[in-house]
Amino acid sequence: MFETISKIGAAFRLPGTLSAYDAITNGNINATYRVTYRDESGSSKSYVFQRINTVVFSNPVQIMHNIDLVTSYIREKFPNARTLHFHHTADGKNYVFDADDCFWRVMNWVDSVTFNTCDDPAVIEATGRAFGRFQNQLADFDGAQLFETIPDFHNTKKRLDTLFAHAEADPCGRVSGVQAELSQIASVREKAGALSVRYAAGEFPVRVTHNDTKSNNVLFDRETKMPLVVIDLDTVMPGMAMYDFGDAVRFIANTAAEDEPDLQKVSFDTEKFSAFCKGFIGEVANGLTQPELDSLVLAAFSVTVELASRFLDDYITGDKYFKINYPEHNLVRTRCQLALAMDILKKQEELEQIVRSSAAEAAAN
């Protein structure tokens, strides 16, 4: 490995010697490393290597390509704000192939710390204030120019078509015994298909979305716990607003574990949602239409609905997609985003007044 992370250094023309690297295990994707170098004076500096899984990306030009044009726009027209950095070759590219054929991207490190779950209120506003600014910093920036690397990520009616043409078809003979998860879906398809209906219509404005933001993809200075910079950029692509915002509360504000198994547990925290709420429409309420501030809680139902319906889905058709870890590690999953989902639907119209409340709070100032 040291022999590849040092041609992979010298294709990315990093100056000084490799002294040491490290593995950075907590991703589930791409294999991820902290590389040192230092230079004569014996001062080091270190940079993040990663090795891209191309089963799951398959298109990591494309990829690279939108992560360039977005960080180059930031770093541009905001040139105060911190941004990733990703370095180049000497042709000017973003990414090298070794000589396995792996693709592998550069980027600087940055001392930090990130928050996998937070119940400290300052820090779940700071998350949404993060996320607020990224999509406030990309406003009027041409999302024509990105590629849809992952095609009708978002689209929650084309998911659950999918899951009901998959439930149809029964190729593992799953599907007797979910019938009640398939029957509670049903009950809800339309409602949760309304926005992507909606935005295939041309109803909201296409938007540049992150499309992967949970709290840890967010770098926070250790001493301060301000929000540094919006991490993990691979899916960033064009789509809805309110999917960033929803899918954003579903992670943070949901009381248990993505895979409780004990459904008494699993709860949506109005108090985390508001915190949330505070920090990313703080910051997003000037650029927002009101039909979008309108859907954020929609939003918020609407894509925990579509997880549960991938999670059900996978299950249904073998387990292909997500890495389980008991047989019906799938189901269970379902199961909580789905009583997560209707939790959301039972307190819908308290959050919408906490979302009109933060609106009014943000135009005030």
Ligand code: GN1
Second form
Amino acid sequence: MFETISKIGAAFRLPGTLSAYDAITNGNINATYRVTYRDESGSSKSYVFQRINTVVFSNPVQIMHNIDLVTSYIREKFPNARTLHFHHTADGKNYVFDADDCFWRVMNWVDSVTFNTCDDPAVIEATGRAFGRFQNQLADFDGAQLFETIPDFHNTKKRLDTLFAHAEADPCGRVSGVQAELSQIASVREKAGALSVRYAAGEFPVRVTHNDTKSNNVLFDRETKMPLVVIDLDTVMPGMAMYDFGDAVRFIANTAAEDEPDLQKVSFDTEKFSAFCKGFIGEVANGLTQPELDSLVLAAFSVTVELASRFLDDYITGDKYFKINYPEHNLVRTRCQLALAMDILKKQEELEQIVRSSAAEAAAN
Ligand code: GN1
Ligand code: MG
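Given the form predicted on its own above, I would also like to look at the protein as it appears in the form predicted in complex with this ligand.
Following is the full complex, with the preceding chain placed first.
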């Protein structure tokens, strides 16, 4: 690895001597390293090296094109906003291929903390504000300029259709062991797919969205616990505003981890939800249409079922998409997301009420 890292650093003309590298294991898709260089005076500078998973992102050059457009746009329009800074090779590219034809990019390391789980309502609210602000920053950005790097990424109906088609084909002989999960998904199939069907019919505006709004995709200042920058822009594409909201609460309002095996621990925390609403809706309320506001809770449910179906689909087709740490990992993730989705459904009325009061509060401010 040292050899590869050092060659990548050289291609990006990073100054100093390579002194350390550590893997960062947060993501489920790409391989990420923190890499540190020391210069002659003894001072150090760190970078993030990322090897893109080209099974998932079949055209990484297009991703870098999208990221370049989005970050330049934000930098120009909001000079005080922080954005990711990517390095360039001698021939002006923001990526490089290594000897094995793997795709690498390098960005500056931002000294910060991230939260995989969070109990502090102030931090949860700030996370909501950060994602809301990101959406606002791109409100007038022309999404037609962006490549759709993963087509139908949040097309829940299509994701569900794919799952059931693969279940029918049963390529790895695993389907007999997941009947309970499949029938649970089948029981909510229509409800979970409904927003994506309405979006395709033009009922909601096409926004430029982040599409992967896990709380650990916001970097926070270590001291002030204020958000510094929204990261992981790989899936910034045209999409539904409410799915960014939904995916964020799916992650941050879960009382357990995304892959918690003990389902007794998994539930949807209404107080965390409320804190996130305050931040996110406070930022975007005036920009959202009424049908969007009315769909936020359903979006949380839909995106949770969608992710359950993606994990299950990956399990059925041989674990080729998400990184797994043990053989049943994708199945465990599926069960956890299904338990969470069912809890969202159970609490739907209460959650709708919370959304309405946040929207009323935002309108009054
Ligand atoms: C993947 O790699 P990561 O953790 O940022 C996935 C998201 C899922 C998430 C679930 C491109 O994101 O859609 O919600 O895992 N990203 C892609 O943890 O598929
Ligand atoms: Mg991601």
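For clarity, a rigid core is taken as the largest C-alpha set superposing within 1.5 Å between two forms. Numbering follows the first chain given and starts at 1. Model, not experiment: these values are computed from the prediction.
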>> Please determine whether the C-alpha atom of residue 110 is displaced by 2 Å or more between the two forms following superposition on the rigid core.
In response: yes
> Cα of residue 17 displaced 2 Å or more between the two forms, core superposed?
Replying inline: yes
> Once you line up the core, how about residue 201: does its CA shift reach 2 Å between the two forms?
Replying inline: no
